[in-house]
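Given next, in structure tokens, is a single chain: the form predicted on its own.
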Amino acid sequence: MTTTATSAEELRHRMVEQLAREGALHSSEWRAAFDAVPRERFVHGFTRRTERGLVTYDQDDPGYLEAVYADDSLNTQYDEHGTATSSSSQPTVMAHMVEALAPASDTLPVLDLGTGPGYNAALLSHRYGSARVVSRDVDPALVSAADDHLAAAGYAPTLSVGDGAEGCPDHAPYGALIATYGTGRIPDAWRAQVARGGNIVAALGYGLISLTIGEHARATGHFLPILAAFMKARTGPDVAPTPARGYAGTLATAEGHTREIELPAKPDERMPSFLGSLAHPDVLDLSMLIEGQTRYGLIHPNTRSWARITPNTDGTARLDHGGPRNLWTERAPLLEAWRAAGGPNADAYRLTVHPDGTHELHLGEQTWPLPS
């Protein structure tokens, strides 16, 4: 390698830095646990994206740990169809997760869910104790890669494999559980398996969600005031479900239902892609450019139902929308809702998961029941 063990550790030791000036780590022990892990064990090989578009990285390179410990997701896993499917997430988002863990007790272990190359769970267990910390992936090449950055790392986590849906199990009861892949509702395993009065921290859609889990299993809870868009959960390695973009041309051309909407926001800004995607955790957004005007596409591939947006420069869009679901009626009231009061930031809402796992969305004294 080019760059030497102590300019490893200074990099590190600014990124720390960086993060608690920016206030995404505020606690003494999250601070030395970031200050300690070497990010560099865990991502040998990883694709950045930078101003020049997407950068591949590998040890020998110049740049290279300078790239390991900037504040950006990189990329170690791709699907056939290029989707990254495993990364060692962006640190500014891991230091808000995990600060926002508050694990039910000193003794049961911490469940992290989408182990990828080991980093967060090598966190885990400098904070808590190898011990305590047990990680699952759905991949067995990813568990078995992490488990070499691990040891070699110095961490010894329990790890498994299976689909994180399902928790893990064999070792629960567990005293918090944080979850680093995209869900679009909370299982209800996971709320079966974390004790009461500790909490799970997820990324729900594009928001991230601290719940606190009370009698019955009942969960309660915020958002986070940052959003993120985590790599969407997979039920097995091989799966490779065709991503929003395979349907651009499909959404280009479709015809169907036509009429003049109003529009209360642009659909691909940060809070409207945050409420969409709580509204329509099975629905995939795009943008297009079509004859030099961007046109938004929403499709929910299981029943076919599609819509698409053009946007008028008065505040109106021409809705055309087709199959069974009329998806924009379905995602409009929460838009409405949210320019009403203000365009409110993520942190203003909260969410209920009740016993039968029914979600409930809440925005001051207003509140949605989210579709399963």
Ligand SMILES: C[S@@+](CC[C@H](N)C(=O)[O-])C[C@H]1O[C@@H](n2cnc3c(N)ncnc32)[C@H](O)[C@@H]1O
Given for the second form:
Amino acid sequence: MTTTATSAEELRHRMVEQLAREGALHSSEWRAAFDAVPRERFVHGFTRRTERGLVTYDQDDPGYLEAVYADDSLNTQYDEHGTATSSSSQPTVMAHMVEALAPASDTLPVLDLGTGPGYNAALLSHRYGSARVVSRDVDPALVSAADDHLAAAGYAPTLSVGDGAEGCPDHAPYGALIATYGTGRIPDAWRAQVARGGNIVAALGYGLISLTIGEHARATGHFLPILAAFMKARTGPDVAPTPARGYAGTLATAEGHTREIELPAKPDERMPSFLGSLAHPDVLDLSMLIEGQTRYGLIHPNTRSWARITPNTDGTARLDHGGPRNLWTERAPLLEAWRAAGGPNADAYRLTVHPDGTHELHLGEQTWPLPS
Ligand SMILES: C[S@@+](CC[C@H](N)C(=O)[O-])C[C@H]1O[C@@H](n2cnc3c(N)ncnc32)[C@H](O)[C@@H]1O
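Could I see the form predicted together with the ligand next, after the form predicted on its own?
Shown next: the complete complex, the earlier chain at its head.
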């Protein structure tokens, strides 16, 4: 069969089979939703990362439908610095997240934060009915486009423009909440607006967390087994966080205090990055190749605190740091405990968000407060 003869339905079905085979989709309800919602209605033009680098697709391009149903995130909007500001998230990640949703009741609405092109709002509408879905994005142009996409696909959830950090008070309480942009901490409004017994599924740092709301809006839960790098929260449609690479020059040459340290793990590897993103939601991490040698940089722009780690070959490293916070000393205990526990996966970690908003991370019997 040639690729041009392969219909959208067939490609979609193949994607669903793959998601099920790999364990991302396991319930018949979510399988049916992914099988029914035509992703091509939500992404008319996009950029996708391939082996050949970034490739841009339009509806008329050969390979467009195959790209739509490849299990990839599809970037649909960029800011003037070339940073992606909206996308259709990777189906595997969406599947893991929606499967984790456990609404408190069959009648309360479900809140979807980070509408983007509207594909996830459509999946939720298929599963729960449009009348039970409220979806909000900070960017009015995206909400308007999502409205068109959703209507074309036959769905009509309630859409709202605003900062998802406030939840969406107009339609609360919610049975459950899903947020598909990266947040560093769980905003108080989310816990306040989800009914007791319902849950929040969100991208917290590089982790995906499922938190059940208990008494006094205390939220407890665990991380899902996969990690994902979602685009970070924006506070407005024209505000994009400065990317880490913007600080590479400063970090490569900064001079401060110096000492030798034990390096429990390379900070840019999968699990250390996850733990770093939890410990340091407002610290930017980057890896630099300087004179053929990898160095790791951490920078907290607000306090101008920084750290540069130059690994030696024997498991030690040279630490250079400056500013009021010692970022490495703050982060190292999490990495040391992770290594001492044999390098567990993300789903070994649990999180509590207390009524006062403080966050605690748990691994087995150990607990670490996460700085606010
Ligand atoms: C990865 S996209 C969401 C993908 C989408 N849910 C889908 O159907 O695939 C992230 C979206 O979050 C939005 N966003 C970022 N910060 C936000 C905020 N503070 N409040 C609401 N939406 C936000 C962005 O505008 C972007 O559209």
